[in-house]
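Given as structure tokens, the chain that follows is alone and in the form predicted alone.
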Amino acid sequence: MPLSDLISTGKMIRARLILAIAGTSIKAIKLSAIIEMIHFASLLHDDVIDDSDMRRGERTVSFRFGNKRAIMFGDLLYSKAYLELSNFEDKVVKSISSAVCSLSLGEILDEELSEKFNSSSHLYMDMIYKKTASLIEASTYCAGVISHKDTDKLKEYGKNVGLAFQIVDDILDITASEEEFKKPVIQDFKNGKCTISYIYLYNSCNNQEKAFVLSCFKKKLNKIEGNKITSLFEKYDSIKYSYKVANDLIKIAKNNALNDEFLISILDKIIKRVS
């Protein structure tokens, strides 16, 4: 079976941002590869801890070919990005090495935030840095070593760029359909996962309103629950609250985007997803 039907292989904004800042090189097209390897083994790693049966609308590979051969397919993938990246500078190694390893932890913290109910932002947003935001941040600070561009403003670029991102995925998970998302919506605090929108909703509740949150955690929702959550998040404005919070992340790295048009381009359409 081609490899490209086993991928979807989404927005790639990884790969994109790589090559928007450091060109078409020979160099930054490979290092653009690596960088997808790492975040599509990743996913399969993901997928497997998460049981998701979907992903962008198509059946995950756990799904079709059993949690084996994905770990087996992701730990492939992941030792054939570490092998094309021992030709790069040491530089670049220890960026994505060290952003390897961010991911795992924000893999494990995933999972200990879901046992109970997590009321902690700042938790909440060292996850998602973690998780998401360390591969961009080093994406972008490498695509700037290698082009010798200023790597500390790209490096800020790329982790506001990847905090925005899960937050504007986590505020569609509440408010997008399914055919939109590509992907069952509203399943986020089902699976224990409780974002920013439920974060500050809780925290903005009366003790009562919070027993109900509560008791909806990990929890498949009926009409009557949904519709009561929906009324909440209208109440306390929580999903305008998320909104703010990733637009201040994209001014952030807007103020870094070297006034580049494309890297200003891709916050634009980040923040024009929820907007």
The other form holds:
Amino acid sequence: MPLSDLISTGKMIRARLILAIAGTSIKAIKLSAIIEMIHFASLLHDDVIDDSDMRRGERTVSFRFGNKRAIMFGDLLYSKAYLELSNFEDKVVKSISSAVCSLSLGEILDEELSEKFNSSSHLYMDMIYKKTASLIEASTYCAGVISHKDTDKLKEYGKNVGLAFQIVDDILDITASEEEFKKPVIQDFKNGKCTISYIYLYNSCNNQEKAFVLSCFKKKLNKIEGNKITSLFEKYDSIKYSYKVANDLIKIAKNNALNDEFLISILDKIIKRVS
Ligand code: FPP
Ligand code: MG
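Okay, that's the form predicted alone, but what's the structure of the form predicted in complex with farnesyl diphosphate (FPP)?
And the full complex, kicking off with our chain again.
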């Protein structure tokens, strides 16, 4: 069965960035494939961990074929990626290996943080850096290594793109429709994930409101509770604030985009995306 029948390929943002930076040499194409295989593997495992039924508008591999197969398929993709990676120069191998360690630590942190209400934006930013930004940062850095471009700037670009991307993803869990987002919405808070908008909301609230927000944590909300949370989001402009944080990161990315048209154009799409 071709891979495309098994899992929808998604936006391939990491591969697009690598090819935009390093061109379409065989080496750059191989690097893109390695990164996308690692990314697919991590999503296959993440869907098992999160018990998710839908991803990218389709049933997840774990839903269709069971957790065992999803984990083993992830292991296969991950191992194949490493086999191919071993042909690259040291700097590339080390950067990607280290990013995969971060990715795994980020996933562990995400799980740990979801055990109780997290109101620390510092812990949240550290977790999303590890879970999402580290692999995007490694992708743009390694693309710079193989194409002899400014790796410091490209690393900074990738890190900020990754952070903004995850923040927007977390905002869309609250604001998008299921059709737009291509996966179920309003899942994070119910699953114990205090994303940036909830953290900002909680820290803005008075004591009575704080107690209400805490009472909603990890709960399937009824209509009245849902409406009350929505009105608190409006009262404190939590979504606007979260977009501002993402926009500030995008500005840093722009300053490190080497004046490259594609690298700049993708920034706007990250902020405006709905899926
Ligand atoms: C999706 O985040 C998950 C990740 C970006 C990283 C997952 C990492 C692992 C499972 C560990 C590494 C494993 C391997 C094989 C390299 P999310 O749950 O916030 O987003 P979602 O709503 O799209 O699921
Ligand atoms: Mg998940």
